[in-house]
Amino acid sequence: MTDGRSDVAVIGGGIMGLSIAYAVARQGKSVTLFEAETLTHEHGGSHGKARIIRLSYDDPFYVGLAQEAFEAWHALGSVARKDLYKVTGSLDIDLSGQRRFDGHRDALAECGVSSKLMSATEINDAYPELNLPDEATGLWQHRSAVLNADLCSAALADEARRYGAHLWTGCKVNRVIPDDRIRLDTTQGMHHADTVVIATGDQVARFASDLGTHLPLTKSLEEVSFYEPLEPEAHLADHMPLLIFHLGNGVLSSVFPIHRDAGVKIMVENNGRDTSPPERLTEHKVAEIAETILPVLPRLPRAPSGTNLCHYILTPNGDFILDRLPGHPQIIMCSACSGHGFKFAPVLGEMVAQLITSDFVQPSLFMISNHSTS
């Protein structure tokens, strides 16, 4: 490629970049997406077979956004003729007995979503694979699902191409050079675009810094473990819901029933708490799962059959960044991060498309000014 041109250039081939390319291409714009490696590669934050989509938030804004996302994934699956999710329902569970999920219940009710508070006895009776202590409480919400993450990414890529988007892999963007028509210095030559969207995960802050804006993003190494029960039936997605354990200090643990992965997938969010090198982090997180989660899942083995590493990109307040770059309105920064962005990707992609093609004003909490910068 030399001296290429498009209306919109998207940098980053993870779930957000693909969602943006699809949404913008549907608006009739010419789109070129640049990915330095392969789409949703294992060193990024979008790979794997499973992510959670749930409505259970303590903020009505995110409940409403999750409702929109559910509809968007359903619509994409219908168009792509792929099963993009498996409905399982979910249980938010507090093991301390101190939390009754009033904020979650109020936010769900405000958005017209039903939920049910359950005691430990009710949960244990309903789900024999669980053995919660008496003081535990849970909040059941029926409209939660396991997203088939790899199929979601593939569907977005296929549909983006169908609308004419060019997805260029193995092409790294070294610099974004503002001008009347923005120039991208890439490993395959120079590219020109009217608008550039930067959705590069852990590189978003670097691009912003090069263009004169500090974004308070930090990278956290995360670990997931897989456990293969001797009697798997009770742990299958047809029988076991998604479990979200609230462990205090804002730390969550997610437990996925067996769906397309070989075993039950468990993670305890790190969120930057442990900065050990990868080998030690895996050791520490497996031990943390054994201490906090496996006691209430007694039918799982004590040791995982496998582990994987991934990463989160964190903002200080957990909200996303989706905004025009100060001083460079033709450049849009997108960081759908802090561990809960995947589910919202198609809705955020549409927001970016509207930022490009109309006078749309995104929610204020996604603006760069909502995040402390220096």
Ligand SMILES: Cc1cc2nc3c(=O)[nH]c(=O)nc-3n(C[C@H](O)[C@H](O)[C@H](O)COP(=O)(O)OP(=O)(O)OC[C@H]3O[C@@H](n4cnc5c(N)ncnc54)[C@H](O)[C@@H]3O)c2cc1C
Contents of the next structure:
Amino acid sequence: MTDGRSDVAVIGGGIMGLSIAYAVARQGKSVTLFEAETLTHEHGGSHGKARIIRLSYDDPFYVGLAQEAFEAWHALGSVARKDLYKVTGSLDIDLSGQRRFDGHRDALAECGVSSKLMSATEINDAYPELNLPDEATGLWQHRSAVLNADLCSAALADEARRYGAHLWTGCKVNRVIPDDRIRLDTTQGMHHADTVVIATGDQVARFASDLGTHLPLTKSLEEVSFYEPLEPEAHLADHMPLLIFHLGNGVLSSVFPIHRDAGVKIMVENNGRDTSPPERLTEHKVAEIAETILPVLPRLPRAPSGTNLCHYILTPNGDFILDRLPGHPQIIMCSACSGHGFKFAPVLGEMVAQLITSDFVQPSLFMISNHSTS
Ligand SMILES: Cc1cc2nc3c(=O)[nH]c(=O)nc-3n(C[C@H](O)[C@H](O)[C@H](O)COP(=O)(O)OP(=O)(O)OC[C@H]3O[C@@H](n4cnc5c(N)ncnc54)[C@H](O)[C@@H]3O)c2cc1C
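Show the form predicted in complex with the named molecule, please, because up to now only the form predicted on its own has appeared in this conversation.
Once more the chain from above appears, this time first in line as the rest of the complex follows.
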């Protein structure tokens, strides 16, 4: 490719870049996406087979956004003729019993979504794979699912291509050069576009900085472990819900029932707390899971059958970034980050498309000004 042109160039082929390419191409714009490696490769933030989608937030804004996201994934699955998620329901659990999830219940109720507070006894009776202590409490919400992450990405890529988007892999963008028409200096030549969307995951802050804006994004090494029970039946997604443990100080642990991965997937978020080198972090995380989560899932083996390291990109307040770059209105920054962005990608992609094609104003939570003052 030399001297290419398009209405919109998207940098980054993670879930966010693909969602943007699909949404913008559907608006009839010519779109070229540049991905330095392969689409949703394993060093980015969007790889793997599973992500959680849940309505259970303690903020009505995110409950509403998750409702829209559910509809968007459903619509995409219908056009792509793929099962993009498996509904499991979810339990938010507080092992100390101090939390009655008032914020979650209020936010869900405000959005017309039902939920049910359950005692430890009720939960243990309903789910024999669980052995919660007497004092634990849980909030049941039926509209939660495991998103088939790899199939979601593939559906977005297929549909974006069907609407004419060009998805270039193995093509790194070295520099974005603002001009009347923006120039992209890539490893395969120069590209020109009216609008550029930068959705480069851990490289979003670097691109913003090159263009004169500081974004307070940090990177946190995270670890995911898989546990294969001898008797998997009770841990299958047909029987076991998604579990979200609230461990205090904002730390969450997510436990996925067995669906398309081998074994139960468990993650205790690190969120930058532990800055040990990778091999020590794995050791620490496996120990943390053994201490906090395995006691309440007694039929899982004590040792994981596999572990994966990956990273989160974090904003200080956990909200996403979706905004025009100050001084460069034709450049849009987008990061579906902070460990919970995957589920929202199709809704955020649509917002980016509307920013480009109409006078839409994005939610103030996603504006760069919301982050720079945090
Ligand atoms: C382990 C883990 C579990 C998670 N669990 C959940 C969950 O259960 N539910 C949920 O909703 N969210 C979850 N998240 C969050 C969500 O998956 C990520 O925030 C989201 O996938 C990030 O997508 P992205 O497209 O913004 O970034 P990425 O996926 O990182 O994509 C960015 C892409 O840009 C490319 N790129 C970078 N620089 C350049 C360049 N110069 N030129 C060209 N290409 C470039 C990269 O190669 C990369 O492919 C989780 C994240 C992780 C890591």
